[in-house]
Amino acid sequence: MSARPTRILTGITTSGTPHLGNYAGAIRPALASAQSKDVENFYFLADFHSLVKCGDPARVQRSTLEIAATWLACGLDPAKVWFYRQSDIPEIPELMWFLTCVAGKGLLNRAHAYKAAVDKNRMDGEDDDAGITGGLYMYPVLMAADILIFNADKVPVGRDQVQHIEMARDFAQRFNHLYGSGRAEPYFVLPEAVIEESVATLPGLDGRKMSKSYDNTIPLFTPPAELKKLIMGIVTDSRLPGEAKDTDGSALFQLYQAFSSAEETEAMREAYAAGIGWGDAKQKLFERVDAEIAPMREKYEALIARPADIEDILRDGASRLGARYAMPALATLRDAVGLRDLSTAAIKAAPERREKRAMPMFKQYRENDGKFYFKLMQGERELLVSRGFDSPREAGQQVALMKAGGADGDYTLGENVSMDEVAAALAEFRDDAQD
């Protein structure tokens, strides 16, 4: 049999426009990707994870189209590839309760984004969880059930999602530890994260990574004086020109280079230790910026003003994947925890219910002539009664001695009760004491 193509899963949340660190982190080389031979991609719209953070309908609906706009203008093809709305697929938050239920609570109290909210509520004298949703702290096992349902090989993240992919591993080895023993093959593989280095987090307008969070990208189909007066506005320091400036560090640099050849970045390299000035340099990253997005931007516009045929694309390519790989992959894993037909059962007959036997015991006590006396029962049947006795301790002995297989004969037995019953009632003593 032949090994089957290499799946390579890729997202992106669907909580704001579309911007440069989008594209040049996620959708270009997952297109890239698209082109190679013996690769099986998957490529959603991140819907439920944009509820962690939007509380805007609009927002996350709006999102949705732009992103979805924008690979299809970018190339996509979604005859060629798995294209798809991650809440098309119902599946997945299924399989995300089946992955809880082995997913370890001090894993995830070490997840990046969870510590990060915590620290911030220590560090404004908050309690520890105030404003922290349980979409937030379970947001590792939802991606993890994203990439797993597909049981996807290669996973493209920024190194601030690899923590993510790790958590993925875990919690596909727990759930086949458990639950795969004595099967050929593990119900998950284990995903890999794929970092392309050069542009795994771009820098924004401000320094720092480029995020919807921080309010500070780029739009990617920002009309081209938008885009310029966006460029001219990055946050770099006060050398002037002439001055030779540093590589390292300087965001400009890095969208310089996530655009450009090796030839082209190296030709900027040389011209940052020779001085160039700031607004020349930004005016490069412009006008590279836009050679590659141009041709691009017409597209995108008239998809967007399409948004049925979007739809339509997106739930056709839902349909197509859940009947393929989603449906199966779950009526497995509801078989392997235990969710199944009834009808299936195998019946057996209920086993014979047998009254536990209830253990014989000497009960000592004291009657109103003053004399000490001592029982044996067998739960609440009196087997014997002994004569009285001046002192507790010598009923006690009495009753060592009779454990140990000796009497003095002087006693009563219970009504309806044998000797024979007593003796092996008291057998029982000898045998305790053996073992």
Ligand code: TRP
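Just so we're on the same page, rigid core means the largest C-alpha set that superposes within 1.5 Å between forms. Source: prediction; values computed, not measured. Numbering follows the first chain given and starts at 1. What changes on going to the form predicted together with the named molecule:
Arg269: CA moves 2 Å or more between these two forms after rigid-core fitting. For Phe171, the Cα coordinates differ by under 2 angstroms between these two forms after the core has been superposed.
Once you line up the core between these two forms, the Cα of Thr64 stays within less than 2 Å of where it was.
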Second form
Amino acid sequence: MSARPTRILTGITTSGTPHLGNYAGAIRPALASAQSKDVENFYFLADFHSLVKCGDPARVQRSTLEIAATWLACGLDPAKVWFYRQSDIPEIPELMWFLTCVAGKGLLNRAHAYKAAVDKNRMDGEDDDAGITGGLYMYPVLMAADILIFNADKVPVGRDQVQHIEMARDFAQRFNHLYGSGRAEPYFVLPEAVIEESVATLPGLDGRKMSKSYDNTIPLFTPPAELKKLIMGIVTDSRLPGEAKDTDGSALFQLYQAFSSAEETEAMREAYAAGIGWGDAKQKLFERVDAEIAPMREKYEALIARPADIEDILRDGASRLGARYAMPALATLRDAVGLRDLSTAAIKAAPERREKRAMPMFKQYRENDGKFYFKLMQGERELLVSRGFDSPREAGQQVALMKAGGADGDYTLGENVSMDEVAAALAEFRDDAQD
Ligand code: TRP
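Switch from the form predicted on its own to the form predicted together with the named molecule and give that structure.
Every component of the complex follows; first up is the chain already shown.
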């Protein structure tokens, strides 16, 4: 489409110590993709996001340092990619407000993390919103600002984050539609989530997904003795040496695979079949992991001993990035929404009439073929036309179904209408229902 390189944006929340799961699932693939041609990479420390869950200032600071040092130790080159801290870009929270003002509250109500918190409250017999902060609720809007401010095209994420990218698209689309009609280029590119199928979600010590919330992680740069101890504690079944073992569902095997070549993995598969003892398999895993991590661990330790250097690197990244993209983007967006220099106002001219965005509406009608149809309209725009139904009742039922979020998909999109646009329009019906 456009000639500019594809922009890929990766953010990590600064609320913990990087572990092997972060490394294999996010850091390693992200840095590998930085090697490809025609991409512009953005890596940032989502420290504003960390405030949502973490109320411990020392921890936020420590985690920011550790994660920054981790990226650098793993090979990130700040001269080749954008490397910065979210809170050093003041345009991000400003854009968040603009997006907040187009974000459907009903859509935010449906965010997984918020819904899970409400469900938990209900289970506990509490008030729906007990203990839930506005920060948790607005989390997806802040995340959308991170992405949209740089018009990132691709955002590599885990499955749990896909909904956030869909929301970012929704806010972008609403903003483009409200402020950008008649403009050659929309204000925002619609970002795409990239889920790397080949990238492992690593199991943790107890076999569940490796995650800080399960307290089952292996810290990436833990000293070798501690690494070994943790690996020796990975859960296995009780089969004895000499008994054939299952690779399916074996956390140990999955971890081994994530740090090994195809041949090494194959050899381990055979060793499982041949009855390798768990202790031996764990020793092999330790050796593989340590071989990959050791050189980086050394760099990490050198980096972390010089926090002021890391601070300089982050500030330099943010200041260049701000001047290059964030500030110009916000100048355009402020103008778009009407936060303008008053001296440029035309004094006598009639106020610019911008149609407030029409609400989507279903219209039912009968065609010459005797069948009953409906279409979804938004102002003058025809978003979709249904197939023909034998009775108005059936057509009405289908309308109700679509409003509720289910549909048979048997309809024709209007000219130049995207599925996203239809989804955004349909979401408004559900917004109303839930508010
Ligand atoms: N929410 C992401 C996570 O918890 C971190 C994040 C914040 C992010 N802003 C982002 C990821 C923007 C990608 C793009 O993993």
